[in-house]
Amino acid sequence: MKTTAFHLVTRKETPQDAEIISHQLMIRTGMIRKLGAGLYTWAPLGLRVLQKVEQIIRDEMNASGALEMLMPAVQPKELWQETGRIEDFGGQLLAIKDRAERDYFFGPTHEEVITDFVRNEINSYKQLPINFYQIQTKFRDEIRPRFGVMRSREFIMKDAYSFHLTQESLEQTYQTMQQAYTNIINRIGLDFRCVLADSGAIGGSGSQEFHVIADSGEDAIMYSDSGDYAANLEKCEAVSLLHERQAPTAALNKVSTPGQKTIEDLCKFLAIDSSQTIKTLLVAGTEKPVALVVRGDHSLNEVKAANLAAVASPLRMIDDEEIKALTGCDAGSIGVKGLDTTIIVDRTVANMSDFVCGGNENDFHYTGVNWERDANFDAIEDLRDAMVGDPSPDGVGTLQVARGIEVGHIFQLGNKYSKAMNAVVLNEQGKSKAMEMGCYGMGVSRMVAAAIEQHHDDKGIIWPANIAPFSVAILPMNYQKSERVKQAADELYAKLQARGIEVILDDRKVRPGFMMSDFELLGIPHQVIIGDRSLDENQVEYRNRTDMESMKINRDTIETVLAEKIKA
């Protein structure tokens, strides 16, 4: 390809409003263009990339043994219907009507869609198991749309839905897409990690995460730092931090602690650590009012919250004036002593002795609590966020934390699905069983956007080699003045071309410096350099986009010396 013939706009601004710098260098280089709110038009330039990852994807799917197909994008409202899954994704989904003013949605997923194909099409336990994908556009009315395409409203993804008799099946097809999964972030050329992490609207018994490591990742990625353990804050187990509750040592006091409405507040007006004292945090119940109980110096997880069976979906924290009905006192002065309610604690508040609460008494909390003499719970749960240094849940090493992107997501989904919809086939037996489902999502345009993110420098992108949009560049400086210049930089274009080499000659009328530039903003992994200096001494000069570094090479032998650097 030819620059002349390539549609090719760079821009040396930064848009304000690109936060992120995928975001940033997908706009100056030309590969997206916004047409909207989360809305993005792929350029020919950014369209290579994305069809460069959706081919590997493509391969490592066919490899498992799944098998590529593709569903409406536009889905029945009834479909949701049958399993009730509105409420869940709520005004993410866009409903749309005909002109018959019958309702529909644009697909977020294709839970549905797959599950009313497959109760039609397979009926015997002997067509089982099936893997089916599609990668498609998706649509999620984000509230907040932002980050390019990297939180987008429209979107392109890869889903798969496998389908089993058994749930021993159903976890061996889990682990093949684990792996092929693992192939396709490895192939792509990313540092990443597969996580624990909660399944939440999708629903389903368990599953994983991958994670691109970048600084700008949203999610915190909870890791041993000697063992093999990973997982999103939101899944990662929180051991106790204390291993048995200590006899009591200090009587209960009342204590005046007049405005002081918050942890730190109040650890100030006492002397004393945030680690003695305890917080209550008061959510909506299935039947009553939750206590949630932490230690002072732990954060609540909410999603870890939301999944108590005691707890009100979604989850909800009770406004002033129940908390003054239920307690008799400001958010600030809640106490677990004499709280009637359900109280639920954290592992590590279970084990706490003379700790500090509030004492349910505006500017009163209490000194010397201890469990059983002063108060009680009724269950113990894991509530709070790991953290830093925590010891690893399985044993081996300590929590440390990364900023990962989220570029995949498996789950077992069970027969949730299948039973809703009636999904069934028979069993050796000939009796109606609801098969077991498995669900395999990855964002490939966010793959494009996160490659860039764990991929640049200040001078622009630095492709992976397996998904740069052009392998080589070819930089002739005067291509439009010096006749030899020109004819071996068209020699080595026509040659590398004949090798099925993608390369792109830059016969554009610029300045030197400018293409440069622009050619170290796309990031493309090899440069040639051709000059009248350099070919007097029958010579090209070679540049690595990773390290920048210039080497003279003789022009007879740069073309196999490429072919062996993009073979390597």
Second form
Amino acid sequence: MKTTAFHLVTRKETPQDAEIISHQLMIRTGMIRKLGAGLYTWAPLGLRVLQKVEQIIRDEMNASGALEMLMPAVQPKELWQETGRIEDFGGQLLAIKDRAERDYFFGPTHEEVITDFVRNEINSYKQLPINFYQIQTKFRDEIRPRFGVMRSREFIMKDAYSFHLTQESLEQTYQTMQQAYTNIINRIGLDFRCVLADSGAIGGSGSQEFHVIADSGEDAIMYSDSGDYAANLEKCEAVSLLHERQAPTAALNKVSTPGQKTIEDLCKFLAIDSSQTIKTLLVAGTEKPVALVVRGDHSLNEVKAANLAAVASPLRMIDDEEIKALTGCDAGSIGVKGLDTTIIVDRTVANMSDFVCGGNENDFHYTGVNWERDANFDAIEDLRDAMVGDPSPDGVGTLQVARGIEVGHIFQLGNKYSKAMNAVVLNEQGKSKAMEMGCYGMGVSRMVAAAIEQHHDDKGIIWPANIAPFSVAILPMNYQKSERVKQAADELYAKLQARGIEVILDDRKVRPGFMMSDFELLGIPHQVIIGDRSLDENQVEYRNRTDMESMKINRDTIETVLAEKIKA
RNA sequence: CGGGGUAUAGCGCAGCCUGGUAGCGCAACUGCUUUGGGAGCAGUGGGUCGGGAGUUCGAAUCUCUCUACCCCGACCA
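Got the form predicted on its own; could you also share the form predicted in complex with the RNA?
Next comes the full complex, this chain leading.
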């Protein structure tokens, strides 16, 4: 490709509304352009990268035995009524009507459609296991799209769905998918971790996420510094920090604490550490409000809380009026002593003794509070966020934290959908059985952004070799005037093309500095600079985008040198 | 959806308070010079000032209203 025949429109200035580096660089290089909130056009340059990611995914999925197909993006509402998921997805579903006023959704995911397909196509256990996948545009009406294609409303996803007679078979395919995902992200060339995850609106028993490690990641990943344990913070088990409960040593004491509302204020006022206090949080329950209690220096894990049977999902803190009605005090003074509602405490809290809590009366707290003697709870649960320095839940090592971008998520769904939609097969005994199901998602467009987040410097993108839009850039100095430079550049261009190497030659009439800055921004891995100066010595200059060290290479050997570097 | 903000040329912004012929930088186009680190000079094109309504002799500017977009919180590939 020659630049004058390509669509190359770069910008020197960083766009005003782009917050994270991948978004900025994708706009500056002209890979994408915004059409509306969370809606992006992929320009030819961006599409080249997107298609490389897509092809790597396709290769590995095919190698794993999965079968590619393509389902409609538009789905009849009736399918979603069968599984009752309209509520789960809420406002994220984009609803549309056809000319006859029939209701449809633009698909945010395809469990319903594939299950409908499979219940009609698959009747016998002999046809199982089977794993279908597609690479397709999805739409989710995100409350707040941001970060360019990282969290857009319309995006490209690879989604796969496997069907099985038994749980064992499901687990086998799940493992295969885990391996395929590992292969995919390795081939793309990104640093990632596979972590335990909450399964959210998709449902099912077990799930893991694949996170590309990057400081701008929206998720916190907890991992053991010396073991294999790794989990999304939302899911990460938090162990009790106290092995057993000590016997009370202090007497219960009601103290006046005028105006002390936050834990921080209270600790200063009483000259104690926040780990000696507890936080009592009142949330809406399925029947009555529930008190969730974590230690003063801990934070409530909202995903864990919402997953509790007694707690309403999604999680909602009750408002000031409801608090007043229940406790007689305001939010800053709630405590467990004499509190008349369901009380669920965190594991650590259950083992605390001689602690401090609110007095359920404004401007009063209790010190020296002890369980059983002074107050009781109804259940012990894992309620808090794990923290750096906690013991790893599997007993090996200590937890550390990293930021991650979720690019993949795999689930064991079990028979949630097959039961709801009556997707059954006959087993060996001729008996009808609901199929076991797995599903496996991967964000294709998000992967491109994640790659940039992980691979850039202050000059621009540094593409990993396997997804670079071009492998080699030929940068001729004074291509327009110097016949000798033009000849040398055109010759190398033709030779590389003949070898099937993806090469871009910059034949624009621009000054050298402009050209070099442009290609640093674009991040093409291998760059060859051809100028009269080096041609005098029958040489050209080679530069690698990663280290930017330049070296002179004989003009006659540059072609084979490049071919070897690209193969390596 | 709640809170905050913005909307003027392709991009980044000024002008608005105090109403009077729409401006700057970058980008684009033409010419000349320059050619190994985002060049210089001269010139050119491009805007119903987000939409609608109102006040006024006169509205980018004042008032009302709608819309879009961005940021902060709850969701997810």
